[in-house]
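Here you get one chain, nothing else, as structure tokens; it is the form predicted alone.
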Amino acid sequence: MTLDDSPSYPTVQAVLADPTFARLKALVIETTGMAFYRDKNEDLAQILVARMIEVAVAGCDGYLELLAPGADEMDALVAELTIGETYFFRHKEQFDALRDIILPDVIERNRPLRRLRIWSAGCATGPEPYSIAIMLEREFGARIADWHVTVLGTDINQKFLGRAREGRYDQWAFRTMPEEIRAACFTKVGNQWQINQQYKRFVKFQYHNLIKSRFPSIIDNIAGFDIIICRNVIIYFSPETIEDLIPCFHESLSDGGWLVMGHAEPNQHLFRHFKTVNTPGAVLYQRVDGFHARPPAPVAAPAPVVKPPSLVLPRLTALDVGRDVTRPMVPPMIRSAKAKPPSAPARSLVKPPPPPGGEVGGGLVRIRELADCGQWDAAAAACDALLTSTPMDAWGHFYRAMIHEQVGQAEECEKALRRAIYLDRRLVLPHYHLGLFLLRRDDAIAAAKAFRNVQALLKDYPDDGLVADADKITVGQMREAVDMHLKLIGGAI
């Protein structure tokens, strides 16, 4: 290509001018939430500028053609638009209240169970799921020495996670760590530093869109949990989507669970369905059933009302943890439309193809519900009594792999899963799920020949239609994560 057959690049002036400029601005918003956007158009532009000064192409319309599903534009474009700043132990005063309230309640609660799920949502790089590892093993190692044990890093961009998972980093992501810690946890690599081994066995790292993905959801691994932690993501979102998203989390905890969100978004309003527990620079909310903050006095009284206890519960100890300062009736919980329980796939009138994986009955429901909810034990026995009067359901297998996955059982889960396929080898998660599973073992050769047999399966169906009880993802999404996963494999083997 000569010099005067050099694409013409449009400046930031022209983007902002282009008709098409509002449509991939409505993309962004949707595809990550980001609301932050909105009023942020020059920002925007520029990136997307540098974007089609990368990729070579001219204007927003050949761009926007880029950004199909699965396309690898749409990652290379996220990465641009997400913060990954993050450091270890960053907020000291939310660690403090992790070492000295939330995990020895934790902990102390789940000891008949010798298990823990936590949940780093918009991890970043991984100095966060990092951190909570490195804590558990200096603080709490001993207690929980055969322990199943799960730190979860999840994030939208794939290049963050790409970075977490090889668990290296500059000397400035150290920046309030101890140098003792630092030398105790981290070997020097050239400039940087390497996690030890001993810090990444509990850690997990896998893609997951909050805004686009369902959850709870034991598909996804998103169900649950002990621990959320989600700091300073949900202020890029927009007040619409944030009143979805804080249920969600709800609905992901055990009774019993912590969230711990950003210093700077405490909000009474949207935690109202919490307990809340004010520490030292930080504010905490916990998942405990049958508790409703009251609700304010009425705005007109015919006379003068005693002004109810203020909704923000005094400030606690470790001692004081568990202790029930408030016993008000509770109403109904309002499921956001992402948390509805799941229910079986709704037919079409018009629908020549069944969708891929085939139908699921309605005995699983059951076994979902209990599953996204975290209770692990009545799902199983639940899973338990469907297979012992009919033994060769393949769903009531691959649902009895999910939950020995959840409780640490990976021989079990395999063999599950294993079975699943054995006997029907048409259904997509058994398939997908082997994938995971065999990722995390790292035998990354099998887990992409399990991605292929996904990628199979769905060749003949629309991005548009719906794979069989996979919480509405549709058979792109589908085909999108398994791209991921073998480009991941690919630059691994």
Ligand SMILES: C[S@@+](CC[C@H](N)C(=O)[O-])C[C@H]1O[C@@H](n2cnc3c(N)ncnc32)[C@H](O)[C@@H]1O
The other form holds:
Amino acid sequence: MTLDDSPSYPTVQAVLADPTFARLKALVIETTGMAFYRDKNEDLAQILVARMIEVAVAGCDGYLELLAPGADEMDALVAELTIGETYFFRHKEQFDALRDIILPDVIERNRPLRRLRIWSAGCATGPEPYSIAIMLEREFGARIADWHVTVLGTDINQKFLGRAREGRYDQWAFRTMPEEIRAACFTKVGNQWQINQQYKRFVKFQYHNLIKSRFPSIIDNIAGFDIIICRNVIIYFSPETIEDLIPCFHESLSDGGWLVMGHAEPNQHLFRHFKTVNTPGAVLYQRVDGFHARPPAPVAAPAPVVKPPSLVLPRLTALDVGRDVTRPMVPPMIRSAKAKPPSAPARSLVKPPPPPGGEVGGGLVRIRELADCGQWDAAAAACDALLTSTPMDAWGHFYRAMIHEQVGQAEECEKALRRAIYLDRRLVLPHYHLGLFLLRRDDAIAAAKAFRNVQALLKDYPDDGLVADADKITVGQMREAVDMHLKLIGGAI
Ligand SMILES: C[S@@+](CC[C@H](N)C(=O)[O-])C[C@H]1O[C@@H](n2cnc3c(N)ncnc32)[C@H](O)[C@@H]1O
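Alternate state requested, the form predicted together with the ligand (shown: the form predicted alone):
After this comes the whole thing, all chains and molecules, with the earlier chain placed first.
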């Protein structure tokens, strides 16, 4: 670019006076949920000006064009908008509650299945999920030695996720962490500290936008958690958004699972569908459906309680059941911009489960019903019955794969996904899910191949085609999700 054709950049004042500023601001809030920017015009304008200079765009109209759905610039803007303040073992009282109450409870509960799923939603650069992994390994390592453990950290900020995957931190991130733990769990690299592999092995990071990415989503691996920790994230959201999100967290927990919010977010009314457990310095919320109800663990010395595993499958909302498999089928991956999560308690909060030992079979609809009301083992039995009578049913194998995945049977999950694909290569969902599975196994090359298969299957369909009627999921949204995974993999292959 010569001096003559270099654009002249707007000032903060010019951006504030530009009529398109209001549209940019609305788009930012709609995309991130950060209603925080409603009365922070100057801050927002400063960020926009910095981005405009970076991408050499002269005004708000031009910049708005760069923010089309799926465009890289939205990620770059989000990286500047979000606030990633975090550190290891932040808010000690909550970690005490995790160590003394929550983890003993879920470990005891899950003993028969030997599986543990923990979600740190809005994990920033990773200290929160890594703190949990350190606690698990150091305090409970012997009890969960051969378990299938997942600590999933998600965030909307791709830059933060990159740093989280790296796992290298400045001294400031350890401000409240005892030095001996840091020395035991990290290795000094220059001026920084690198987390040791032993504490990394359970932890996975994944992009997820709490506002735009539908959840629970068995398809996106955001489902069936024993613990969800979402701290210092919703403080930036509007009350309406928060009201919409809490039932989604509820539905993403297994029965008996725990939700830990930031210590400054204790609006009891919002959590009315949970059991509230007060501990010294922390308020915890437990999903206790009538069916698997049990008293909360005592605060002081939690006695181990032996009970059958909680076999809850999150609602398979709008998973496409019984559809004409000659049509491309796309999962309800991402909530459409207009569609909101349920603000009323979701159906499975109140729906009674089918009688124990009830009829098994009845096809995919029945399997879905069983799964919807948390009858995970019965759903598996129904699936097996279906596959005995119709062993060539590709969807049956796909559902079986989902069930295997939820109970930590990785090998069987992969086999069932591959069988579904073998039986009908045109089904998008098994390819997509195989991609996610392989990603979790760190097989980036094979995962990329599976995602490219999804791209190829969607190739001839217009972006705005509605593919999952109830949830208004479009081909474009699915394409966007796959592109995003491929972009993330890009650096790894
Ligand atoms: C202040 S940090 C909290 C980090 C950590 N939970 C803690 O308490 O230490 C807030 C995080 O929420 C993330 N965030 C903001 N909006 C989000 C959204 N819509 N979906 C997912 N993450 C979001 C930000 O990127 C940021 O990393």
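In this text the structure is predicted, and so the values were computed from the model without any measurement. Positions refer to the first chain, counted from 1. So that the term is clear: the rigid core is the largest set of C-alpha atoms that superpose within 1.5 Å between two forms.
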**Message:** Checking E411 here: with the core superposed, does its CA move 2 Å or more between the two forms?
**Reply:** yes
**G153 C-alpha shift between the two forms of 2 Å or more, rigid core reference** = no
